[in-house]
Each structure stands twice: as C-alpha cells, then as structure tokens.
Amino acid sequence: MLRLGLMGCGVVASYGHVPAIARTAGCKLVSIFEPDSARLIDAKDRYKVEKGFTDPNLFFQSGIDAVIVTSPAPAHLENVTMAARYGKPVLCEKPLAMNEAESLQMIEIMERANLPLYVGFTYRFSPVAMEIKRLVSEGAIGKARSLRLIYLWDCHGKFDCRTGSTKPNPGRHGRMIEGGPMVDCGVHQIDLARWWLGSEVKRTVGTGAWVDEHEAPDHVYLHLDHDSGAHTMVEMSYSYGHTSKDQRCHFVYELIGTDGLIRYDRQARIFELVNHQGTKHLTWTEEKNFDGMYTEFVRALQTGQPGNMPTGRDGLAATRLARVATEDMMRGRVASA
C-alpha cells in the first residue's frame, strides 16, 4: 500500500485528487501538509486524516511513499525540491511552475535524484481518451492528419455570481493573469494532441480575440504542426458567454485521418468512429478521470515504468507551447496598437 501526502488543500484537491485516492486500490491519504492552520484543521476533518502538519520537513518525516502536489503554482518549486531532498515521487498539478526556468530546474532536480515527476493532465486517463488513443495507434483512420481540439466555456463567469453581480469572479480573474485559457486548459489539449499522435510540435502559430479586459486573450485559437506531418487546431476560450445568465459550454475532438475520423463531443454526447467499414458508435464518457491517473500512478511507481503517466518533461512542453502562443499574442497586440 502506497502512503500518500498530500501539498495543498485547494479545490482541485477537494473535488478531483482527495476523492480518486480514496477510491483507488493500492494507495492511501496517510499526511497533508497546509501552511494555513484553519484551512489544516478544516482539511483533516474533511478527508479524514490523521496526521496533518503546517511545518514541511514534519509532513515529509511523517511516513509517506510519494508526495501529490496540489498547492498553488507559486509553491511548487519548494514543494519538489524538498520532496527530493527527502527522497520522494511526486504527481504535481498544472503548471509546473511560474515560468520555463522553474520548470526546468524541478525537472532536473528530480532527475539528479533519480526520482519521477509526474504532472496531473486528467484528460489522459478518460476512457474516451484512452480509446482514441488505441484508435490512432492501429490505424483505424488510417493516418491521422488534422486535429481538432476545441473547449470553449466561461470559467465560471465574469461575475461573482449570475445573479446581476458586478464583482469580479476572483476564480477566473486569476487563471487569466496567469496566462489565460490556453495556458490554464488549453495545455490539456496540446498533451493529448502530442501524446495521442506519439510526435513532437515543430512548429506554432497563435492568435487571440480579446473579448474581455485582461492582458492575455480570452479566446485563443492554436495552430500546430507535428513532426509526423499532422496538424492541431486548438481553440480555447474563457469568454463563452462570460457575462450571460444562462451558462453555455462547447467541448470536441475531432481527428481526421486518411481513412476516416474520429468524432466526441461532450454536449451531444457522441463519440464515434466513422471509416471505410461504416460508422462506430463508442462509449460516451466525461473528458477527465482523476480515478485513471491514480490507478496509473501507482502502478508506475510499483513498475518503475512511466507507462501512459504524463512526465515533468510533457508538462513542460505543454506549457511552453501554450505559454509562447500567449506572450507572441499579447506582444503582437501591443504592436499592433
């Protein structure tokens, strides 16, 4: 049984990584570390967990196998250099870090510790990702040439509430001065377009609209051209009806090839395979499975072997392409002015 410890006790921790652990064989929540004693206290009841710790060195001293990093990308350079300091594996969240820099020396500090680094990219591990993942690889499209990733929605809204609020909704407010939707999502989309094609991107091509205030786009489109002569089309967007009262969501894959396509879209709820033998129709699922990655996870760590687990590296890359797409728009926009 992997013990598990836990950085951070954020949303994403509740929602996403705290409920998969519990749910998952061979891996169990033993320690989490918060530096807020209130927000410790409230988090130990909630998950139901004995040992909990506001100083690091005691939460890596408490037991654990591997370390789930899920504070705040500010701490997470400290949280992995400890981590390898003490000997530890870590499944960190998205983004590595603040910047490239960071991020390479998290990489290459846990490299010299002969230690992995894993990043949590969810959407790997649904089923329908898995599946057109075995799709691509025996070529039931012959092969795939042109991809289209598309997720446009309003995180959440402009406004606190879609109640005729004006205060700023503090969740989305700052997702796009981190970078906005291709940094925050849209890196989801690039790692499933590099690892469901096995082929790096040679070359990038963004432009943005800005529909709202922020420095970065509010809606991104994303042009990617593989090494194995395929192309992506990402097109993110966190200003889908941003102010409107009622919510509205947008969210496909679709990979042509030359023999055929694959089609998911999440509010039609249709994934299919169409190709020279007639039309395929798939099992539907939700686009992210936090209960897949940590079944990887483990099964990593008791392997060795990274299997389908997204490493620092594809992290890295994932977020330096969407990271470049978004300042050479943001400069291109200033110029422009």
Ligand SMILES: NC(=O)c1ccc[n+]([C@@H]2O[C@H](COP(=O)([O-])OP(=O)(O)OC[C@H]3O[C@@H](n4cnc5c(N)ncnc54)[C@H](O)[C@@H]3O)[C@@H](O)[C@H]2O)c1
Given for the second form:
Amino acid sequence: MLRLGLMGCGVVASYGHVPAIARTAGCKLVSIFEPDSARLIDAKDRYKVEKGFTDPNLFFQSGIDAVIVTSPAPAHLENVTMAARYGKPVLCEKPLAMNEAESLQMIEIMERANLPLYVGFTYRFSPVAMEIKRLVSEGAIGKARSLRLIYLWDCHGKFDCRTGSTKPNPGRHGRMIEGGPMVDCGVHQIDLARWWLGSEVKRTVGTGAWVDEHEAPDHVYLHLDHDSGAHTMVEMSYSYGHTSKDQRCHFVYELIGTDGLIRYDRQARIFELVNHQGTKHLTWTEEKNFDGMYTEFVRALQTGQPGNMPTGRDGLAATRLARVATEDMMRGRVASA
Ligand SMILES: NC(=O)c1ccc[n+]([C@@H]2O[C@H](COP(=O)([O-])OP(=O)(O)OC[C@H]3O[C@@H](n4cnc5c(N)ncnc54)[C@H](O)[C@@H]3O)[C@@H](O)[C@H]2O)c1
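Same protein, different state: after the form predicted alone, show the form predicted together with the named molecule.
Up next: the whole complex, starting with the chain shown before.
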C-alpha cells in the first residue's frame, strides 16, 4: 500500500485528489500539510486523515512514500525541493511553476535525486481522451491534421456567487495572476494535443483579448504547428459570461483527419467518430478523471515506468508554450498602448 502525503488542502485537493485517492486501490492518504492552521483542522476532519501538520519537516517525517502537491503554483518549487530532499516521488498540480527557470529547477532537482516527478494533467485519463488517443494511433481518421480544442467559461465568475455582490472572486483573481486561462487551463489542452499526436510543437502564434481588467488576457487563442505537420488551435476564455447571473460554457474537442473526424462536445453530450465507414457514436463521459490518474500513478510508482503519466518535462513543455504566448500578448498590449 502506497502511503501518500498531500501538501495544500484547497479546492482541487478537496474535490479531486482526496476522493480519488480514497477510491483507488493500492494507495492511501496518511498525512497532510497545510500552512493555514484553521484550514488544516478543517481538512483533517473532512479528509478523515490521521496526521496533519503546519510544519513541513514533520510532514515529511510522518511515514509517507510519495507526495501530492496541490498548493498554489508559487509554492510548487519549495514543496518539490523539500520532497527531493526527503527522497519522495511527487505528483504536482499544474502549472508546474511560475516561470521557466523554476520549472527547470524542479525537474533537475528531482532528476538529480533520481525520483519521478509527475504532473496533474487529469484530462489525459478521461475515457474520452484515452479513446481519442487510441483512435488517432489506429488511424481511425487517417492522419490527424487539424485539432480545435476549445474551453470557454467564466472561471467561477467575476463576483462571488453572482449574487449581485461587487466583491471580486478571489479564486478567479489568483488564476489570472498565475497567468490566466492559457497557463491555468489551456496547459491541459496543449498537453492533450502533444500526447494525442505524439508530436512536438515547433512554432506558435497566439493572440488575446481583454474582456476583463487583468494584466494577462482573459480570452486567448493559441495556434500550434506540430513537427508532424498537424496544426492545433486552442481557444480558452475566463470571461464567457463572467458577470452573468446564469452560467454558460463551451467545451469542444474536434480532430480533423485525412479520413474523418472525431467530435466531442460537453454541452451537447456528443462523442462520435465520423469517417468513410459512417458514424460511430462513442460513450460520452466528462473530461477530467482523477481516479484514472491515481490508478496510473500507483502503477507508475510500482513499476518505475511512467506509462501514460505526464512527466515533469511534459509539464514544462505545455507550460512553456502557454506562458511564452501569454507574455508575448501582454508585451504586445503594452507596446501598442
Ligand atoms: N488539474 C486540475 O484539474 C486542477 C484544477 C484546479 C486547480 N488546479 C491547480 O491546483 C493548484 C491548487 O489550486 P486550488 O484551486 O486547489 O487552490 P486553493 O487556493 O484552493 O488551495 C491551495 C491550498 O494550498 C495552501 N498553501 C498555500 N501555501 C502553501 C505552501 N507553501 N505549501 C503547501 N500548501 C500551501 C493554501 O493555504 C490552500 O489551502 C493550482 O496550481 C491550480 O492551478 C488543478
């Protein structure tokens, strides 16, 4: 049984990681670290975990085999550096770090310690993403040439609960400071494109819009040219109805190949393969899968083989593309002001 410790008891830990760990055979949450003592007491109770610490050294000495990092991005480097010092493998939430230098530093620290560093690209593990991977590699749409990956939503709304309050929503604000929609969410889509196609990105063109007032653009378009000759367009928004009372979103994967098309649409609940043989209706599921990620994480640590686990280098590649494009857009806006 793999004894897991978790650092950072916030939103993603509570709805994603902790329930998934509880449902996954071969691992158990035995210890948590949270610097905010009130949150720690609450999390210890809610997660039903025996050991909880506000001191990271005591946490690392609490009998854990591996570490889950679910703190905000600015804390990832510090958390991973300590994990390496204590000889613990890591599954770290995306984005890997706040900048390229920190991401590389994390990867090199773990490589020097001969420890695996995996990244929480949960979208890879949804049955839909796995099926797309299989269909593309089997040539079900011929050669995949053009991908349209779109996720437009409000990032929990500009104001708290859209009650008419004008109090800014702190969660959304934090995500915009970390880099905005392409760096926060778009890294998943960029990772999927690289993984589905098995092809690196050689050139990018990006452009953004400022619907809301933040330093980073809150509606971003990123075009990726792959080594294989395929092209991916990722469109991400955090301002799709961000002041509206009623929530709307738009989530689509479309893969266009030399012999067919794969379509996935969250709202319409469509998942289908359309090619010269006709239309095959596939089983629709949601796009995230924390349980699948933990099953693969346990397997990867037991066998020493990453398998489908996204590595630190996958995390760096996706984050680099998202961040460089976003920073170019921000510089471009300042230059043209
Ligand atoms: N993979 C996904 O689908 C997904 C979804 C949501 C968020 N995330 C990522 O997960 C990370 C956390 O997001 P969240 O929404 O849960 O944030 P959050 O702010 O709700 O929770 C973070 C928690 O970490 C704690 N913390 C602060 N400093 C810390 C430190 N130095 N060490 C350990 N813990 C510390 C905070 O007190 C807080 O309790 C972010 O990097 C975010 O981008 C990933």
